[in-house]
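In the block that follows, a single chain appears as structure tokens, in the form predicted on its own.
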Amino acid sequence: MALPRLLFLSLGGTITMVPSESGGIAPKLGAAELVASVPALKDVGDIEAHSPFKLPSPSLTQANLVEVADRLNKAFASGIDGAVVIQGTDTIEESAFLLDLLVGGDKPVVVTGAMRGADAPGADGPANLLAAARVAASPASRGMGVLAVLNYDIHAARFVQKSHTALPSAFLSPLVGPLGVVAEGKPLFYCRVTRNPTLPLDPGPPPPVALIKIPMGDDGRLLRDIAKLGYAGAVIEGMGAGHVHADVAPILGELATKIPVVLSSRSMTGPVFTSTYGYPGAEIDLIKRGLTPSGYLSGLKARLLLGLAVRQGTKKIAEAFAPYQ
């Protein structure tokens, strides 16, 4: 029986890093190298190897992941039968959301990365590497959209978080846990989820949008210029459920006939609210002021898809949300 074909795609981060002459440990290794350094990979896949970026995570952009996408959605069209990403693990979360939203169909896309560099005793890369591979080449995997495969947990894309800047074990899906584990070698899922719609992977970076986080007593200076700054969108991280201060309101409100505002929270999970709090700055009053709730999404998750919907046109973007409410 023929292996299913697997394509790697390296964007860089620590599971490629060794030591550089600068000091500190640096993107280096590519795509065939990290492939080379884990022999068991060869039992899984007929694996395509290539390393479109050598970056740290933090380097990466939106442009770069429209082009990851782009070769994703070429590559099952030509017959690959799965793709694993690997990345720095700084922006996984937003990388595997942004695929998530513009990768189609139902092959496997797995998305993942190492906590300690290359050279590391005890470098958590090749085993993640594994992992990601047995998940993107199982039939299993189909039909869920993009996932998050480190540490053995496998993650949805729209729930998966970093909780820890150095553990391997910094990846939690604190609203509905991780979907399944890798264990004897294959995956195995208690749950699944529904895939969600995807949007119109067009050429370039979606706008700039902007996420601001209220903190208490914040006055909202920062608010009233975002428009003029040249953004194309906001995503306003409140407290709780939702609220900000009174004299905030009408600030957003105001920014809200200018450019899309989407409410989110700053809490680590949970939904925004609808339909609980009615005091000026609280969620009723904000959304009759015309913010959009981001719904279970994180202000991070919320930015992105507020880029991609508004090159839709802002009628489309409480369309684009719903499904996340």
The other form holds:
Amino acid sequence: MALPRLLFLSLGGTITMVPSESGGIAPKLGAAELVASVPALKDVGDIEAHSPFKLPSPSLTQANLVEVADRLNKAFASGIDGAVVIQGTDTIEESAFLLDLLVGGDKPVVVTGAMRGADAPGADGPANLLAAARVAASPASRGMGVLAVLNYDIHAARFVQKSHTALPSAFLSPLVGPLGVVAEGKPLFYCRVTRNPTLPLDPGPPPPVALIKIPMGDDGRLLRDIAKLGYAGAVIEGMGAGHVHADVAPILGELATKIPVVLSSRSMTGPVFTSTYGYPGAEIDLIKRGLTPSGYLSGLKARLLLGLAVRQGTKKIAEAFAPYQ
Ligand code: ASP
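If the one shown is the form predicted on its own, what is the structure of the form predicted in complex with aspartic acid (ASP)?
Zooming out: every chain and molecule, the one shown earlier first.
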């Protein structure tokens, strides 16, 4: 039987990094070299490998990922069966979710990377590449949107978070756990997610959206200038279930009259509340003042969704966040 056609796109990251002249490791390897370094991949799929970027992932932008989404949509239309996107782990939780919002259809897209450089003892890149390819090649992976595969865990884009700076086990889905694992060379799904709606893939970068975490005792002075700075929207990571100091609530209300403001939580995970706390600065007050709750989306993910939704007009924002409540 013919092997599935797989597209590998490498954007850079530690998985591509080797020692550089400037000291420390830096991106060097491309997708073709990565694929060649894992001979078992040839039994998984008929692989086409490209390296659109060779960047450390903190230097990736939404515009880069819009370009990747466009390539993926075109590749699927031309008969590719599944795709592996290789990139730095620092921003995998954002890239995976942005691609989830922009790549339509049922074919698997799997994002992976590595916590250890390509030359490091115990490098995790090769195992992650092979596991990601096996997930991308499997019909069982279809219809769940973008997945992130690292350390043999399979995560849904909407839930996955980087939770450690160093360990190969850095990736968690704290709200629900991973969907499954790769074991004995095949993906095993213990639960499934259904696809959420995608948003239009308009060319160019989405408009800038600010992300602000609210610390104890902060007077909100940064918030007063967000609209003046040219941001098209803002996501506020409130305390606990979505709370701020009472004096900050009117500042947020004022901001929400100028640009869309989404309320998420600075807690590691869990839904923003909508109807429990009645004190000034709590979620009921903030929602009355015009803020949109992010549901269970982290601030990082809510920021990406708001950036795409705001382009569709402010009326579409509540609709865009509805599937995540
Ligand atoms: N700083 C690196 C990056 O995100 C970390 C990694 O890839 O693990 O590009």
